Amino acid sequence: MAVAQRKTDIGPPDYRQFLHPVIKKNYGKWKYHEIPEPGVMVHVAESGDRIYTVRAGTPRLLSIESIRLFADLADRYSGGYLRWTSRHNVEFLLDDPKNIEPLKKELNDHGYPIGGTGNSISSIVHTQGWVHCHSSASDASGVVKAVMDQLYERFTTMDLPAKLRVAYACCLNMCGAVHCSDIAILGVHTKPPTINHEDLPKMCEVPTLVSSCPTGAIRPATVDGKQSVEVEDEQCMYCGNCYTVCPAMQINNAESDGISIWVGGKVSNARTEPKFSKLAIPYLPNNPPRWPEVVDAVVNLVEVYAKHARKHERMGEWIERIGWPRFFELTGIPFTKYHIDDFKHAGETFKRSTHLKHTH
């Protein structure tokens, strides 16, 4: 006797439900897809079939009216069907080319720029910042606003030598993928954690706390008669776990807290193997609201990358072809004892020769 299945809300929904009818029917068997101009691509099937996608950078985090204005834009231009790319843009997809221009002209009234796509940089992939996060040494929508402010024509324009992605994360833990773009803006704790001995017996399992330690920094110990625990300074290198596990174990700190810029890395295997992203700017310092010492530096790496790679080459692939003396150089980025890699198994990474590599 068969038994009839019953539907959950258990897991996610299957994604096939979503897709346009266009995408639907050519699931797989795609010839080629152009990009007409910024924030436009259209993708072509085997079948001759095409559909069109405007793209359009948000804020991430959005309020219901801006979704409601979203989902009636999609409704009249689009028939209903719209994505969220990774990097907090909003695409719509359409099957008819006489909606693109009305669809654009809304998009801007509104203020949501089109671009995105191609050689430009796209939206800002960020963490939460002080909005939310618990372990965050920086805001990350307050720095990502005042950082897209100065590059926005480099959104909505496609003049840049090839693709350049921004990434911003809030402390080490790095929920951002700033291992992995051509600039990372990272929040860098900069002190060891302060600790609180009365409140921590109340709201903390020690041997917890002791393993959370990546580096063995943090060892039991008992302050004026109560269980608690203690740091080695030297041992500590300010990643905030502790802080995830107890509360009591204070990370964040309003005058040492900064901000430090990464270059260089990418997923893409296109011309060369991914890379991670390595040290540009140990330090910056959080100035809020604008942060103004962060921005010129984005900016420069920008303009400087604009202005010297070649065509289709991605910032850390640029930086090779030159040499890192040279790109020291050229953005007046001074070099110091924190460009040096000095953590355990670190070898694998020195230059094992007395060759350097400059270009002028």
Contents of the next structure:
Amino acid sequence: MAVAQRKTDIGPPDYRQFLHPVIKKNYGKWKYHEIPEPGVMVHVAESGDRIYTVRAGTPRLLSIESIRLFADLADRYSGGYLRWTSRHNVEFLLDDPKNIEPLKKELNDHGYPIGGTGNSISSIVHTQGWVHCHSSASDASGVVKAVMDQLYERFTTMDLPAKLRVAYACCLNMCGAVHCSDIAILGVHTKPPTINHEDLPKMCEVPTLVSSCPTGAIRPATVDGKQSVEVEDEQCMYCGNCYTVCPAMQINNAESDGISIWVGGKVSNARTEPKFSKLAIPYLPNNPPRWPEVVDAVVNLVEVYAKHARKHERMGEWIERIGWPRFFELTGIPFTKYHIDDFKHAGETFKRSTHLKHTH
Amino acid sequence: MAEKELKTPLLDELENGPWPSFVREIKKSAAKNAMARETLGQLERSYEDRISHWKHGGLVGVMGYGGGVIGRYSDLPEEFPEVAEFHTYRVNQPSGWFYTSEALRTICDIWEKHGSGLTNMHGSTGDIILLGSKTEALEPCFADLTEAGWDLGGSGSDVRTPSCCVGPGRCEWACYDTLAACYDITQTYQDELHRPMFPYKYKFKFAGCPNDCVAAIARSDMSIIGTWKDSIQIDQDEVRAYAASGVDIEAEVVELCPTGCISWDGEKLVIDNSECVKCMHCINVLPKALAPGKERGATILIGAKAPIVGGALLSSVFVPFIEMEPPFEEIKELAEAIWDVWGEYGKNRERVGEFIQRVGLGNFLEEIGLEPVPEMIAHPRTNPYIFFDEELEEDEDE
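Which structure goes with the form predicted in complex with the partner chain, now that we have seen the form predicted on its own?
Full complex below, order starting with the chain above.
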């Protein structure tokens, strides 16, 4: 049956209609930029034209009321032109520097802080958590809010040795570049899934479910005369892949889910090659609404890094210079068997030399 | 619906403190919208119970599309009937996340009419996320979005919504037009984006320089990262001005160069460009004095992904240097060649990076028709278990 006049496959709108006239005119012809103060940038074109950016932090989860507020502010101060960054910050693009101060004041008055530029902690890239995700081991927005309340001044100043990128993901899927962040906060499941044998045959295909397990821990089984599966608990690494393909494999567990902390990743190629984040703390409890253990752990990492790293050294570069034994010593984080890799190619992460500092 | 008083003491605590509060955002919408109100109620319950109350759910979407809508249901539908169905739209963002106030108001008006009024600006992949729609609202909302010029992004085993950095829109380091490339590729692959046909997801990310502000190397199956081949451009007067203003050129630039290819005698900065690996550090520290070279293009890397299923991977070099001019034919030819091989031999939920690990990069290159080059590896193999081709064995028998 034909559907009349239904539009599909039009793709996103052409970005060129959203570009500020100064940007359109100087497109691809920028000469340099400066950061006169935290959260404010000026980009200077070869023509001598200037575009001023005011950057404000947001909680990512935004009501349309707030988006309309940003639209109103853009109309008043930036000719109606604005954009977002890859880290959930909103940026207003101004051609008149006289508008910077009144715009900053209004944003601050509405509770959106100015900052996130240069050697700061920018907004925490994060996931949905309990606001909207089915497999989250913890909330996302709440942990991020609690952490950023404590790190607020690291957003509005630029006094760190280098930029420090924090990311949060609520399960091992690691939506967002959590696996390559200076500090990564990661929700973890720590127990095998609970199988609902009643629902499983109705909801899931057993062969797909069996093959979803990366360690082969799931086997077909007949339970009470019904087609179902069993899990070899010792082989389960709680990744939740089975739960994603089959809702009858409940991986969420209010008692045992928690949060882990990872450090030293980066995506930039500056100085050293991009790196993965490495495990710092395997497990902290889920303690809403303010997750004090997680907040303390992150603040400690930031402060120890800020005190000891050299200028331009990212978290991972600092740790590589001082070595992991000294990292654990300086941060006071206990080193455990959980820090030693036992997944594929684990041996490549072992220390295979006598290059040790013997600091104890 | 009768207005019961909704008590959320745990979430109310998160209205305190200086950082902008997501709870305040939900409450802004909740004042007018019952779905947002019950979202708040169910979230408070999660804070009490320390567990998610969302279920993923069967196939929901708009007619003719296999992606772009994430089905979501409450596991407490009697208590929170307004969010019993709470699906998400992924709306394909414009390149570089540039907007006008008018465009944003249009989206807000549509979302006020059809959904919860809650959004994410933006989702992890880059889409505008419209959070919380009932099943019956999906088609009418989609009709209003497309009428206003917006379309859905990807989800499931399809081309995921491509994203890019701010690029030549507002960055002097953009080595190619990331905004144009992202737009062109997105428009070219509308069918692949809306109708999942792959073994798993396929992400494109376009970064204008090796600083990689969209995390392409960590997160995309095809990472297109701007770079240059010739010499870094130097304005010696500006270098001296930085030195005079207190920048320690020796300590902050020369000593931190990863290949030691920079020297500074207090008057002149000299770079041995044949040794430069285009890391961006010196340019980042001295943006007024240094700039990428003029012979610009991109390095194509492939295979990045987050941990699920077989462990996280970073992208690795596929084409060391490519010119990036519209209509970006070489990128398209490479992507389509990859989809052919991976589409035929890839397993269900196996990303391209994992597929290459399983079949071997050498075999993969042969299938694609690319010559192996040493830029693709950190070092040659260290084990002697080489799978020689049959022809070679025959040669050796002679």
